[in-house]
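Just the one chain here, laid out as structure tokens, in the form predicted on its own.
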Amino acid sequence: MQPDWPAEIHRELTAAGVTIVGSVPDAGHKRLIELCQADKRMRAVPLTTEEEGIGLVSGAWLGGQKSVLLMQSSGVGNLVNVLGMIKVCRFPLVMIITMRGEQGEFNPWQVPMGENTARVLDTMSVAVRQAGDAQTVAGHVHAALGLAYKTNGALAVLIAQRVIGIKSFQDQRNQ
């Protein structure tokens, strides 16, 4: 039986004292977003772009709150300029990223960013942890939360496409 990784991530966020969760719409994070929305201790903030999330986490930290960003790998390309602010100002940043563009991807537009997400983040001084199976997701999130808030560092947990499930064109038309 596969672990319920969205519920495990939610438990890690709660245990770490995360109170603000920013996200753009993402089917891979759907259940985790719903858990955060239902949690009275958290404020789930819908974002129109990933760049808004950097302002959200920076403001949250300045206001004494812990936060995380949930996004898809294709959104990482939107963050390159604003990640510079995280590095210079040394705000803690935790991103939980569902991967696209990996084996089985139906949409060729997702492939280039999916192949380069880890390199882009590394180039922008974001430490990357890759969760290749459901059993390792919560452990990587736990470690990223601890390290980011102890060191004022930026960390990303990449959740492999095989963990979230392979989408198909048919799936997209039925939603």
Second form
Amino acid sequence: MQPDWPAEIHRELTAAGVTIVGSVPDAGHKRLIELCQADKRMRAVPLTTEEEGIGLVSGAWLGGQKSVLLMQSSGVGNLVNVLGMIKVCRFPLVMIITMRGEQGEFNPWQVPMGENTARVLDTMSVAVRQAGDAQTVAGHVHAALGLAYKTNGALAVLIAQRVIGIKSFQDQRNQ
Amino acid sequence: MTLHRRDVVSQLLKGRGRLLVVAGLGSTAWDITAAGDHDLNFPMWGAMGQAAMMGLGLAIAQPKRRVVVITGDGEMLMGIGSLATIGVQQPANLTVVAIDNERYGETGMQRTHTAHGVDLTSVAAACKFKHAITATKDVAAVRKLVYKTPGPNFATIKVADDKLPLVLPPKDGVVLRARFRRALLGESADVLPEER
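Next up, the form predicted together with its partner chain in place of the form predicted on its own?
Let's see the whole complex now, leading with the same chain.
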């Protein structure tokens, strides 16, 4: 049976003391966003674009609070210039990214960014951890939070599309 | 009487006390530095469009401190969606001030959208900022928003398109980040509490 990976991520976030969760909605993150919204220890911050998340986490860390960003792979394309601030200032950064444009994709417009998500992150000095199956998701998130906040690191955990299991427009709407 | 940006920013920051200050890249970063460099200034040198969001993150993380974002009209326009995000969060301790000269001052004084009548104050009001004002004569009302009035607050201050000498803050992002956190958080700035 597949582990309940959104609940496991939520547990990792609370254990690490994350208090601010910025997100742009994604069908794959629906449950985790709901868990964070329902958690009184966390401030859920819906964003109009992923770029805003970089300002948010940087300001939160200036103020002494830990945060994470949730988004889908297409949103990584919106981050490129502002990731420069993360590198120059060495702000800790953890992004949990659900992948599109992989196995089971049905929308061709998702493919170009999905195919280049890891490369774009790597180019902008964000370390990439690939969670290819549900069993590995929580471990990668745990490790990313530790590295980010103990070493001023920037990390992204990519959750494979086959973990999310969306294979049609109807699946996406039914999440 | 036309307002001038360096006067305006220095009047806003006079006697700043415990105020936390974020400035958008370019002229407003030079303005806050001309008013007196300070450990609790975070002048941005890039990430255009993110000043207001950095202010939001800081305001959420430090709910007992007043936070002001001082940025330009061009920088605000690039991050205009962040006004909607701030409107949803309703941080009572945050004021965003747009120093509006209707120009991109660092790139040749090209006209911004505000030169064509786009009104940032109206946008902020429509995004549920509690108070949104435009100042053209003095900054007394803006000071009240920054230091006292529960927010989120927004002010446009219309200023002349002066070309001024550069007054540059430290440029190294790690220095800016570390000095701000040490000044604000003390010992816990460099080593996490759980690592002690």
